[in-house]
Amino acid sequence: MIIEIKDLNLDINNFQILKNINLCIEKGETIVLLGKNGSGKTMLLKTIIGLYKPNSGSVKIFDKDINNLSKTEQTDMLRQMGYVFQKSGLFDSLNIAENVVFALRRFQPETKEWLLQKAIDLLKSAGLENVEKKSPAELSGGMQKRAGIARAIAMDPAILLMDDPTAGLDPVLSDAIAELIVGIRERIKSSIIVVTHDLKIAYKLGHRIGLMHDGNLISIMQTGEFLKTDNEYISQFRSGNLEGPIPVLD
């Protein structure tokens, strides 16, 4: 079991953030959560990171509770997971080459040149070239969204944990970036959680899909089954009528 999730609570000021929430994750399998926003997805790939303790339960990556290790037997985990902002996350101080390799020039002191090569590689592999030198500022959102991968692949994570890559894409280069993350998936074998309100996208990456609702995960199954089942959450969300349990407006 790669990712373990057991009874997770979050609470922020008063607040119930995540609700006992239960789920495993096994090696090389995608897992993809939907729901509407505020429902407790980005929160949820935040605390699996370690960003945000949980008031109980308890996140255990390879057998470890994440909250439970010393600082330096967090970092080594961290060393093994690649987070992909939802709005791609790059230091506009940087360069794009610099922002590619940010955490392998802190954990693999190499040579400038060394480093360059590798993220003009990472870049390309990502379908980016002649971009190494320019700032995030001179990129398209879908550039930077590929950008903003490239960096998080580039210590070959285990776990890979992406908050909706194609928001604000428009559909050919949702599917673009749904494309890479497959052939990502298939080159490095990681394990993927990918939040997104795009059902084509879900349905094209997920081994299994999951619907969160006000904190809650509702249910989570096999693609398939997500397709076909009269779940009154899941088949609400997936036509997108305004009548049924979950609230338009909260």
Ligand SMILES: Nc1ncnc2c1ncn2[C@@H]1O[C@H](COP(=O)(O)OP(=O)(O)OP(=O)(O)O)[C@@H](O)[C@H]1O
Given for the second form:
Amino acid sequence: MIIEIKDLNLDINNFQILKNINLCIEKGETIVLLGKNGSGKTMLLKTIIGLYKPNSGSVKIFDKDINNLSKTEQTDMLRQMGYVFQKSGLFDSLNIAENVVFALRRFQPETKEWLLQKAIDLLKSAGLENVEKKSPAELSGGMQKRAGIARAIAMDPAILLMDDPTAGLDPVLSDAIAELIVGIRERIKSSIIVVTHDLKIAYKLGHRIGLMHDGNLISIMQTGEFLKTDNEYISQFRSGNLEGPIPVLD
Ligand SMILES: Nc1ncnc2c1ncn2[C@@H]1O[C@H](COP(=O)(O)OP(=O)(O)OP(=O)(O)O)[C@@H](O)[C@H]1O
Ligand SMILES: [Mg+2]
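Follow the form predicted alone with the form predicted together with the ligand, if you could.
Time for the whole complex; same chain goes first.
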């Protein structure tokens, strides 16, 4: 098992953000997480990379508890993980090329020219050209998102966590990003979690699809089953109905 989440609970200021989450992900598997705004998707991803410490339960990656690692183990773990932030997460003080090879620079001290060419290639694979010298602020939201994706895949990560990777992208680009993700997983057999609100992306990428609701992972099933099930939460989510167990307002 690549990722193993067991009885995970996260509370912040006595507010339960994640409630007893259990989830295992195999090598090469893509899990898609859906769920309404505020249901805990981002916090789950952030807890998986160790940005938040669970109050109880555990996250194991390659059989190691990520909250119980030595400094070297932690560095080693992080270099195998790519993270696409919901908001682009680029460093304003670096240009786009420097952003994209940020992790590479740290782990593979190659020449400046090599790094620049690598950045250009990665950006191209995410559909961006002639932006390497620009600052993040000079890019549109969708372009920043793609630069963030280029950065996340720079290290060929064994684990890729993507928070709404196609938000704000037009349908053609969304599809191109989905193809890019398929290409990565075929090439390096990464285990991937994709958070999205886009059902088309979910069906295209997910081997399994999970639905988060109110801090719970209320169900997770094979994509084929997700499309057919009469589970009332899932059918409401599939059709975008106002009627059903998922309230529009809390
Ligand atoms: N840093 C934080 N401190 C305290 N509470 C937080 C923090 N970040 C998020 N929350 C709360 O945790 C809950 C889950 O938030 P989260 O960001 O995971 O939602 P989400 O499912 O990613 O939503 P969206 O689809 O809008 O991105 C929300 O109630 C939110 O208010
Ligand atoms: Mg979120």
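Every value quoted in this text rests on a predicted model; they were computed, and no experiment measured them. Between two forms, the rigid core is the largest collection of C-alphas that superpose within 1.5 Å. Positions refer to the first chain, counted from 1.
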| query | finding |
| --- | --- |
| Rigid-core frame, C-alpha of Ser125, shift of 2 angstroms or more between these two forms | yes |
| Core fit, then Leu78 C-alpha moves 2 Å or more between these two forms | no |
| Per-residue C-alpha change between these two forms, Ala167, threshold 2 Å, rigid core fit | no |
